[in-house]
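Just the one chain here, the form predicted on its own, laid out as structure tokens.
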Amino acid sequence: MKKINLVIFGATGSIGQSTLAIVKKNPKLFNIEGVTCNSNIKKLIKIAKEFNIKKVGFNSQKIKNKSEKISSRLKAYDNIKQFQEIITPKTDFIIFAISGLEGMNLLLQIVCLGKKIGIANKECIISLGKNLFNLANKYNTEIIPLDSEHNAIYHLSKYNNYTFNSVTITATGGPFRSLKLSKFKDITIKDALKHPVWKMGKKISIDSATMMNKALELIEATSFFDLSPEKVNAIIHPQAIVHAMINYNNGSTTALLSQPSMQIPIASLFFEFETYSKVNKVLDLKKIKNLEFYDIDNKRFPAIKLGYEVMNEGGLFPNTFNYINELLVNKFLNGSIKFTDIISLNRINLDKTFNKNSNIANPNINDINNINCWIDKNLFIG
């Protein structure tokens, strides 16, 4: 059997680690051509050694020109602008798990290669929107979502070939689902990083705590599945067993249920979704007993309401909403603003941005870069 040639952008993060776990269970099926990280070079070299990988890439100024950290047997790429060179004509799959917008140009480059891409970067999808998928269609590139919610919709729609009315994605509610509103002003960085279900990086953990992650996922769903804002919705489901639902015109709904494991959507890239057996045991609902569902409280999680406003505006608004959030999350993580400021300041900065800049209905990469540069220079944090 021909081996699957694989490149993993973002190998040291949770998506990369889940991908490597699948490779480890199926060593004869995979050849990893290259792996990258942002700055965790020690972990990256360990991965390269374990899986006999020849190419590594990193993107941190802190470790540039420190060649002693890179084994002589490895070909090293020390800038994200070079990462495309890791891909070869033989590459079958690319895992794109670089967080944030820094990988946007790289994503546009690899979409032009006609490979299969498993993507776990909602920020780039939100900012590029239809332009990304139009480019993928032009080059016959298949983009498959790795977020559990969107991967569930992808497979539900694939195996249930009917016209559906809307989609519903679920959210655990994060660490503050039951916290009194009066205590939100006292939330610390440590508190916000404690997700009750998923083990994730800092940025996405904060996004989950504010529910910004779900607002962004709703926007992502409109682009991925070509849906209007009123056709996407989210509910709180603390057990994280139901990942998404498709709602039909006749009042019926299909749902995808599984234990919360990123190996399930990632494995669906390489194997028939319903047959791969090396991930989790069969879901036993008798042991789980209770599956709970709740409306999202807009007072507790104002990101959702703001997200719908952004979706309805369209154009540059989704990118701006997303980019401002990236900057504000960094401000929170370095102690410059409070947890509750992340969403309130996003609204203020959205208004400020479009009081000074025109919205563009179908923005290109230059439009996106220009407005992001403007935001960099004019971000208001009080």
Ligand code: NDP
Second form
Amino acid sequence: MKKINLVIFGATGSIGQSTLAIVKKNPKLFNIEGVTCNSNIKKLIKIAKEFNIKKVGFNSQKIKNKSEKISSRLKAYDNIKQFQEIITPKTDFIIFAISGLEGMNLLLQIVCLGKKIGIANKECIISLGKNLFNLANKYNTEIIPLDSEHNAIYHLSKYNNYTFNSVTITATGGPFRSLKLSKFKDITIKDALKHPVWKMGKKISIDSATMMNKALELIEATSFFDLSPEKVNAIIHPQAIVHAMINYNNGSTTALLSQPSMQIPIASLFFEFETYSKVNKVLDLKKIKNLEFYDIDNKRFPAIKLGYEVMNEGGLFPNTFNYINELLVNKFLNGSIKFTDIISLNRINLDKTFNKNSNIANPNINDINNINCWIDKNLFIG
Ligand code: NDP
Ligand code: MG
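Mind sharing the form predicted in complex with the ligand? What's above is the form predicted on its own.
So here's everything in the complex, that chain up top.
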């Protein structure tokens, strides 16, 4: 059997680890050509050894001088600008699991290679919008969503060709779903990083706590499936068993259910539903018993309402909302702002940005970079 040649960008992170877990269960099926990280070179080298990988990439300038630590057996790429060179004509699949917007240029390069890309990173999808999908079409590149909700929509629509009316994605509600509103002002970094269901990287964990993650995912769904804002909605579902639903005009809804494990959507990239049985968690609804669904409380989680406003404005707004969020999450993680500031300052900075800059209906990549540069210089944090 021909091996699947794979490159994993962001191999040391949570999605990278889930991908490697699938490879480990099917060692004869995969050949990993290369793996990358930002700065966790120790972990990267361990991965390279374990999976017999020849090419490693890292990005952080802080560790540039440590490249001599990398054995001569390995070819090292010491800047994200070189990561594209890890891909070969033989590469079948690329996992794009670098967090945040730093990987945007890399994604723009690899989307022109006509490969299959399993994309976990939602930030780049939101900021690039149509620019990304137009390039993918032009170069015959297939982009498959790994984010569990979007992966569920992708499969629900793949296995059922009916035209649908709308999609619903679910949210666990994060660590503060039932926290008293008056306590939100005291939330610490440690509290916010503790997700009740998923074990994820820091950026997405904070986004889940503010529910910005769900606002971003609603935008991601409009981009991925070419839907208008009124066709996407989100509800709270603490058990994280139902990932997404597709709603039809005749009142029927189809839903995709599974245990909350990122290995399931990632494995669906390589294996058809009927051929893969090495899942770690099989769904047993008798054990779960209750599946609950609630409305999202806009007072606790103002990100969702702001997300709809942003979607309705369109143009440069989704990128701006997303970019400001990334800067503010970093500010929260370094202790410069409070948890509740993340969304309130986003609204303030959105207003400020579009008071000084015009929105552009169909922004190109230069327009996106220009506005992000403006935000870098003018971010207001009080
Ligand atoms: P992690 O923080 O766990 O991992 C991020 C990975 O990207 C690491 O390998 C990290 O390297 C690397 N990386 C980070 N910054 C840079 C940079 N500037 N240059 C090069 N490499 C970099 O994140 P997750 O795996 O949780 O998430 C990855 C993406 O997938 C995010 O966009 C997230 O929104 C999305 N996603 C994640 C889900 C999850 O369950 N984790 C679910 C759905 C979507 P290093 O280890 O050296 O820092
Ligand atoms: Mg998700």
